[in-house]
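Okay, so here's just one chain, in structure tokens, the form predicted alone.
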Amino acid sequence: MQVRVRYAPSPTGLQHIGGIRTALFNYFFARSQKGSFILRIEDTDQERYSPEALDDLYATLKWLGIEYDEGPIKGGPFGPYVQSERFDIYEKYAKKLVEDGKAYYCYCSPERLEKVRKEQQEAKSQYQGYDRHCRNLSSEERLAYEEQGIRPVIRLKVPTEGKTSFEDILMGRITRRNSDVSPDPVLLKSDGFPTYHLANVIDDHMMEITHIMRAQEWIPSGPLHILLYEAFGWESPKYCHLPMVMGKDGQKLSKRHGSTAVAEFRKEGYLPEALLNYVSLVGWSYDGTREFFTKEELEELFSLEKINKAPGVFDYKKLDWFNGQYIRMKSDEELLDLLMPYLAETGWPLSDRGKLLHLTAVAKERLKVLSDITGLARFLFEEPAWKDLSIFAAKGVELPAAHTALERAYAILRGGLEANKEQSMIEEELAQSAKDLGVKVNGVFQPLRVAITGSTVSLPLFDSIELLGFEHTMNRIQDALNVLKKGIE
């Protein structure tokens, strides 16, 4: 049996970490088994449908290098399956269930359904949901409704007794009482639109899906889908409900933890190979120790047996670390090409590629994400503003002492560079000046960094000086001393 899996997103919002992890697990499982990875667009919710969300789906898969395997017509145009193009199929199968006595037409108005719901709530009834009013209508009663021009929905006949079970590769056997399954849910709406459950089951069967890998939040839908498979007389695929993706606080990953949309990570400057590698480890582990995998390695090594039952924790700091490692694997030329779009947005003059390559080589060790480059490079293209003078003073140092420290640092730095002293010797002299002034080393280095770059977070001191140039550096320090002096006075 050839493995066939699918990723079936609804284009109602941007691709997020949880969804894309589901896509990756399906994709890597298919590739490891020499099977097929199918993309299906579940766009039956036309009210929430978003063209931007659909564009984001395609862009995200392309960015990650995830390719799906076939089009809707064998030998025809390549592309995903789209549910809104398959309504005639869903209607045909829904009516077949009615003919077989497994489903029925329901003529209840929204007003009646709302009335029933309120009555159940007021009576605090244990039974909540549709009251199966139309389940056993006579042909005469149905005809009377139809003569009124009422367009019915089609509802599934859910057994009122017994239990329904299915096997889950990860969770084991899952059983629910039929009385706990949604009572006779709608399969086909009066406007001909299928519900998620009907379209999902029909498509999985027709597309010969062998394994359904989806989030654990879909477990409650499992028994209903099994009942649908049984009603059609079809064999169900194997299920593997994936562990949830959680934040470090143990709660389901959401915007309160930070970015969750892949597009936001991409915009910020995460590399696709870093995101792909890290997200694949959220709930899956090869041997408990190995962390770095190429896409090709995951295509070979991924297996369902190594998915963890426990929720996977998405750690933003760990992702930053991964991304930094992948950034440092790039050559300076490769990295500069990746950084250029972020630098170009600033409007700075970028014609000197040699200088930019130097900047890239120096900045590489300090980049967590690509967008960090603008903050680190700003001092090369813009003069510092120094609006808040307290930035010159390290922790525990008063502003007058910071001014004195900068004066001494300026003399040491200028004299040392003009005499071509070794960098280590100049650093020792700066450290000694801190001791002489009775401050920590940062009490000297911080005002120096701020004077040169305008920030407490910067490239290494001597690399900054080399990039900026000796005279420009000395002039900046003098300007900073003047600004500090006025501020103190």
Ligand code: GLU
Second form
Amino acid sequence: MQVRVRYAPSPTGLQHIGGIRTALFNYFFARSQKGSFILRIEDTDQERYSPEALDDLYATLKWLGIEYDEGPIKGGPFGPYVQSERFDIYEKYAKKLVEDGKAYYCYCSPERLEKVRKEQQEAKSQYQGYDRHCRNLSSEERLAYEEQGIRPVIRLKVPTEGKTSFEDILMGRITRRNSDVSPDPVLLKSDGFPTYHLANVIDDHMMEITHIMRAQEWIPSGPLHILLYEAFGWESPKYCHLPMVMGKDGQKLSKRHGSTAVAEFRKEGYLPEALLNYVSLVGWSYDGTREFFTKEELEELFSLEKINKAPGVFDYKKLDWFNGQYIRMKSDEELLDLLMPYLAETGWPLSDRGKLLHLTAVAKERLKVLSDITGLARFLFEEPAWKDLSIFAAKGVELPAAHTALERAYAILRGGLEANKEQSMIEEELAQSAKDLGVKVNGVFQPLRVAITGSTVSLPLFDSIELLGFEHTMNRIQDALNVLKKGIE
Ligand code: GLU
Ligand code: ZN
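Show the form predicted in complex with ligand GLU, please, because up to now only the form predicted alone has appeared in this conversation.
Everything in the complex follows now, all chains and molecules, and the chain you saw is the first one.
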């Protein structure tokens, strides 16, 4: 049997980590089984439909390099299936269910349904939901409604007794009492639009989907879908509901934990290969130790058996670590190309590629995300403002002492660089001056770093000096000394 799986997002919001993980697991499973990965846009909910969400979906899949296999799109052989282009199919099948006695027309007005709901609430009735009023209408009653011009919805006849169960590859057998399944849910709305359940089941059948891999939050829909397959007389695909993605606090991953939209990770400068690698490990592992996988490797190695039953934890720190690793795997040339858009946003003059390559080589070790480059490179393009003088003073050091330390450092640096001394020699002299002044090493290095780069977080000192140039560095330290002096007076 050829494996056929699908990713079936509803374009109502941005693609987030959980959704993308579902897409990746489906994609890798299909590839590892030499099967097909199908993209299906479930846009039956017109009220929540958003064109931006659809753009974001395509952009995200493209960025991650996930290619889908088939689908009739206008103007090309490849493209997703789009449910809103298939409404006539759903209508036809819903009507067939009515003919077969598995579903029925319901003419109830929204007002009547609301009244029923209120009454159930007031009576604190166990029974919630539609009261199946239209389930056994006589043909005369139906005709009377039709003559009033009421356009009916189609509802599924859910058995009132018995149980429905299905096998989940990960969770085992899942069984629900039919009385707990939503009483006769709407399949087709009065405007001819299908509901999620109807379109989802028909499409999975027609597209010959073999395995449904989707988020665990869809488990409650499972029994209803099974009842639908039974009503149609179709065999259901296999189910594999994926454990949730949690934050480190054990709560479902949400905005509260940080950004969850893939677009935001992309904007911040996470590399697609890092995100893809890390997200694949959230709830899946190969042998429990190996962590690095290319997309091509995952296309070979992925297997359902190794999906964890326990919820997957999404650790932002770990993603940062992966991203740093992948950044360091880039050549300077490649990395600079990736950094350019971030640098270009600043408006800095960027014509000296040699200098930028030097910057890239030096910054490479310190980048967690690509956007970090602007903070690290600012000192090269803008004179520091030193608005907050306290950053000159290392812990436990007063500002006047910081000024003295910087004066000493200036002299040592100028003397050392002019005499072409080894970097380690100059560093030793700087360390010695700290001893003489009775401060820790940082009592000298920090004001120096702040003077040269304007920040306590920077590229390594001597690399910064080299990038900035000797004269420029010296002038800048002089400026810093003046600013400090004024501040102390
Ligand atoms: N359209 C549903 C969603 O947005 C698909 C659920 C499923 O995969 O069956 O998640
Ligand atoms: Zn009704």
